[in-house]
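Only one chain comes next, encoded as structure tokens, the form predicted on its own.
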Amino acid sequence: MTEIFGIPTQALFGQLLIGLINGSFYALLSLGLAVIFGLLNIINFAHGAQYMLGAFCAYFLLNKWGLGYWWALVIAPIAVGITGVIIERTMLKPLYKLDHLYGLLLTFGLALVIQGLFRNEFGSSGLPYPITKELTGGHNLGFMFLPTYRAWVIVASLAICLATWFMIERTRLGAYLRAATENPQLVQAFGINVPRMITLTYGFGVGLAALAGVMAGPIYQVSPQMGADLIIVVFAVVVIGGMGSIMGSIVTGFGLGVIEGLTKVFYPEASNTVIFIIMAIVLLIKPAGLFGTQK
């Protein structure tokens, strides 16, 4: 067995894509968060819990009404984006003009709520989630055993992060939503409906967090606590990257994702803690964040 830096390549490639995986999901969740704070301003505590109903949500079509997984990739995102529109246009419009600490409270309140329902209902263990059959079993690439399921959702999450950077960074639709963040006003004044905009934004913003619920389930299995355990890691990812920037959640979700799979090859004491690591670094040199400007 071949070994490189004395660690054999099959483990280290091995916890090399599971960090990968990892980070997919960190990538599409801080992404949703970058979106939803870029416009709103709004710290998104209910993200985890949105990525967990995003999951149940796939659960529940295929255990209720037989519907597998391509549809639960369609309909969790636009269900779980559509209470997203609700809970904006309900309970988070009227705190705009207020700090951004009372968003930040309603939103982690909301969390707390949602995640104790689930685990009064589910309790607090897994439910499993098969793989779909189009993408069960998996290819030996000689060094390692890639599994086809896996092997999607990094494809995947990449390749929805970049069309939703193209979106926002490179369309006319983009250029009013980054437009509407600065002068809100300006841009009601040429036609556009700005909080129509912004409730679709967040419903947007939510749906990408369903959607990696969905991706999720048949890895970690269907938790009410799921997302608890994630938005931790998420919104340090965020910071890192920069509050807000698109392109710096995606490059510093894969990134962190990769390292901390590293680091438990290399180094397995720190690999709970080196992304926190990295964020208090980064913060001391860079308190806007590797992608972020400082305002």
Second form
Amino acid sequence: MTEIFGIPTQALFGQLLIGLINGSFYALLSLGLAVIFGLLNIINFAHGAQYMLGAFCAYFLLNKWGLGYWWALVIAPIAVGITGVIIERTMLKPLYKLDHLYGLLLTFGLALVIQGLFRNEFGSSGLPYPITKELTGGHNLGFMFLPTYRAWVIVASLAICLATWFMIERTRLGAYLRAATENPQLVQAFGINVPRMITLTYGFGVGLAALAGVMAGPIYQVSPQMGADLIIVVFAVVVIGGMGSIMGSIVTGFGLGVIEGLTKVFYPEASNTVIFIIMAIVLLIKPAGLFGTQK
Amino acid sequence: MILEVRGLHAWYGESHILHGVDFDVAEGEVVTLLGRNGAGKTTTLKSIMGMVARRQGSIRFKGEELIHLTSYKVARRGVAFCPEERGIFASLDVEENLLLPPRIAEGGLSVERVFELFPNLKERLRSQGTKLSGGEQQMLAIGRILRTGAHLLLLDEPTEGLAPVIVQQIGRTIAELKQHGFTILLVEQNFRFAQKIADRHYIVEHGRVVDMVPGAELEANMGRVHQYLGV
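Mind sharing the form predicted together with its partner chain? What's above is the form predicted on its own.
First the chain shown before, then all remaining chains and molecules of the complex.
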């Protein structure tokens, strides 16, 4: 069997693949957080719960209405995004004039309530969500076996992340968003409905979390705890990338997923902490994050 | 009259800033608000634009009441604002800054025409907006609102901190805009500059308009104006 640094290639590339899968979810979730933080200045602690809602939405669509994975990819982000719009309009909007801490506390409380309700109803063990038949199976690449669904998740996440980056950095709508991040009052005085843009941005960020939840269902199972398990790592990714930085979230998300995966191969004991160690080092050297700018 | 302001009061939090401002601007006029620092000139412009949350009184633009409208609705009715601090966005390049305000009506200048007025901008399209010199930033701040098709331009101290040669260029541009049919309400501390371009001057003191001097009579009333402005 071929080895690299004394590690069998199957094991090395297997862990690399798991790292890329985790990185895909880190990137998608931290991207949503970055978009929301950039415009609303709110650290959305409910993001993990909204990711879980996306997965549950897919589960309900399949088991109650017989609508499969592809429908869920469209419906769940819209449905959960609409709940985000309602949350922004009714709960977050009154907090904009207060310290950012209030938004964090509100979304943290919301996350606890949503997760608690789902745990009460569905218990803590995961519910199965099958891989759609179009994406079952895999390919033997010689040095490793690549499951089709996992390849799809990586490619789709990367495509969604890059499309979001393009939309924000290269389009007129993105220019409105970036300008409103700096001076919302002036952007509004140019004739742009900034409050509506803020609401839709929150809805979009929440929709991204839900989309990640749908894609995660077949890999991690659908569980009320799935968001809580992930969100702390995702916040570390956001801090390392730079709060509010779109490209920072994407690069750091995938990069840290790979580093975490490789740590599992070379020094498994550190795999759960490596991201937080990197976060501490980055905060010491570059407090605004790798791609962030000091305000 | 294209703009009629009557009994305008405005507050920032608990601070009562405007105490019943009254003035008019006719279509195609250039009108200045002159006054000392803190007199309420900028607050008057921001109140017209809907950027001051708490305000009372009446602001009629082309006969339509604006007092209860938020700023994006005021902008869509044809009023454009160029702030004193210029409001150039650091995360946008010059072209993005220039194209940022959406067109709200026909009749705005084309981008090519803006470049004719301010050739420097064309050479620096890909530069970060805030990397421009103060004068270029002011050109960009004025240029971007000329595209929108707004009929009434609110310019807040466009000459502040600029070199005399740039001030002259801004003055020539405002004169050209007047010829083009724009109506301009200008806040200025530099009344020598205002004297050359304005049809009328309103003197603002302690949140009220206390006097009006026609442009042609400014020279003859210089003593009175000096008294108000404390120069």
